[in-house]
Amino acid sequence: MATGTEQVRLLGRSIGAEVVGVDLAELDENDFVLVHRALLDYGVIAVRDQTNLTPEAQIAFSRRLGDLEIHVAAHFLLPGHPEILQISNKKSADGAAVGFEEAGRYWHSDISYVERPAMCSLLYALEIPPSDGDTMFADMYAAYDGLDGATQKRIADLTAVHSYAASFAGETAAGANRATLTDDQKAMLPEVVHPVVRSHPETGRKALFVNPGFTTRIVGLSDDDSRSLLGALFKASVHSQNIYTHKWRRHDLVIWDNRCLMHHATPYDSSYIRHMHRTTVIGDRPV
């Protein structure tokens, strides 16, 4: 409902923006347009205040922007409310995780290890700890605008293969608590490739589609050649004047668009409970 008092400002370099003054509950379509403009032109944006956003109307506004993915990992969904992954570190009455503990403390873009990867992801405090846990993004538009035009011509038709079982492997998965699937879980995840390079059907804008998380090579190039591009990249992307870190609030609504941005969590004192609600929107094949 719009009440004259809706504002949008940038809170980054570049990425990164708060929305104040609207309510995801009860959003009419002015709001709606709003707060998607937001999203498109800041890449991540944190909708404060949303007191009143119950499970429910969360999977009701998310589906305002598309299809919503079920996550893979069946065990973390909330019950009765499969479109919701939790993200925490609560425990059940039997002591057995209610969510994943340390999702995401990995560079990386949501789901990108499918054939449609994960359009935006839409993450819900509900608690948080006094201090840390904050989550950083990285801007791809600015890691591909940074490349040399060298670097730009010899990556833009290549292809890189994309595998959610590299998020168990190597220095993804150092200091990450990562939860095991089963053999059948693993098998509706096979390799998937996308270009290394891609345009974002919106905004039109090029970027940057490979992360430390589950990109693993690159179509085509030896191995040694993968590794030093696949670097190159990664380097590339995180620099520190492409990254904006929020600063967690309770009851903030974040809103992060993967066709353009990495994000990475960082850990906090578990002793405190910090406890979230994730829904995502599916998106296109990237080209």
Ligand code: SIN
Contents of the next structure:
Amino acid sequence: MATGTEQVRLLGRSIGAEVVGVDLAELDENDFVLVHRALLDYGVIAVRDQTNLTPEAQIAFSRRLGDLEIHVAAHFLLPGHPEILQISNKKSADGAAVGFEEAGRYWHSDISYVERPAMCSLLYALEIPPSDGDTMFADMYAAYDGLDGATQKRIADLTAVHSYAASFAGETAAGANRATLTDDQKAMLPEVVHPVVRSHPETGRKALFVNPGFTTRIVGLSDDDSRSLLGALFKASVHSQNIYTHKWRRHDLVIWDNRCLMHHATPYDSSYIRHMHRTTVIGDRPV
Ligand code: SIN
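Moving on from the form predicted on its own, please list the structure of the form predicted together with succinic acid.
Now the complete complex, all chains and molecules, led by this one.
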């Protein structure tokens, strides 16, 4: 039951809040509504001090938000719990990587390369380095709102291609370290087309829905025009005033809404362990 100690506090300018005083492993309906509301209002929330969040509890809480994605990088899934993708620089006894060490070190919206991209992602910090390894989030409502009227009009009905495999070769992905996929895994991920501007299905607000990680081209434009427009939209998305940088605390469960945010993981000193469990909730087809 709700204890009355629950609090939500804005940490960034428009996005990014912390939620204290709730236990996600034993969440009643009132607190579920509070957490869900905070996610819609702030785009990304850090639920602090989740010391009891076992893999089962994280999966059970995540399922209250929707169906869960089983990530294509099967080799980094938590044994016995394929709903959890390990983001980690830990090694197993035989020296193999247990997780995806450099996941998401580029601006992206999770699995925008599938027909029903992620509604939200939930990342639980089991071990963190003493500094660095922050995660940056960009407000894609603000990115859209900040465009001039002519650009908003130009992109209103445009669509764009998103691709996991093709983005490996793209110049926007230069330097990005991706999970290596087998040919069979790549074949499971054909290109998809989404609107450049989407309407958030719960808030009704418009958000830009292109990202340097996976958006490869605008449909119907020449290569040059597509590259130039995407470059301008990416630049407009990452103005410093639109960004919230999350500094992790151990036992944070950070939830972000991929329908209106991009995110970008940052490096850290790999002599320290950074070990995270991610669940991903499947969303609607963007419209
Ligand atoms: C991701 O899910 O893109 C990784 C985020 C992070 O490790 O900070």
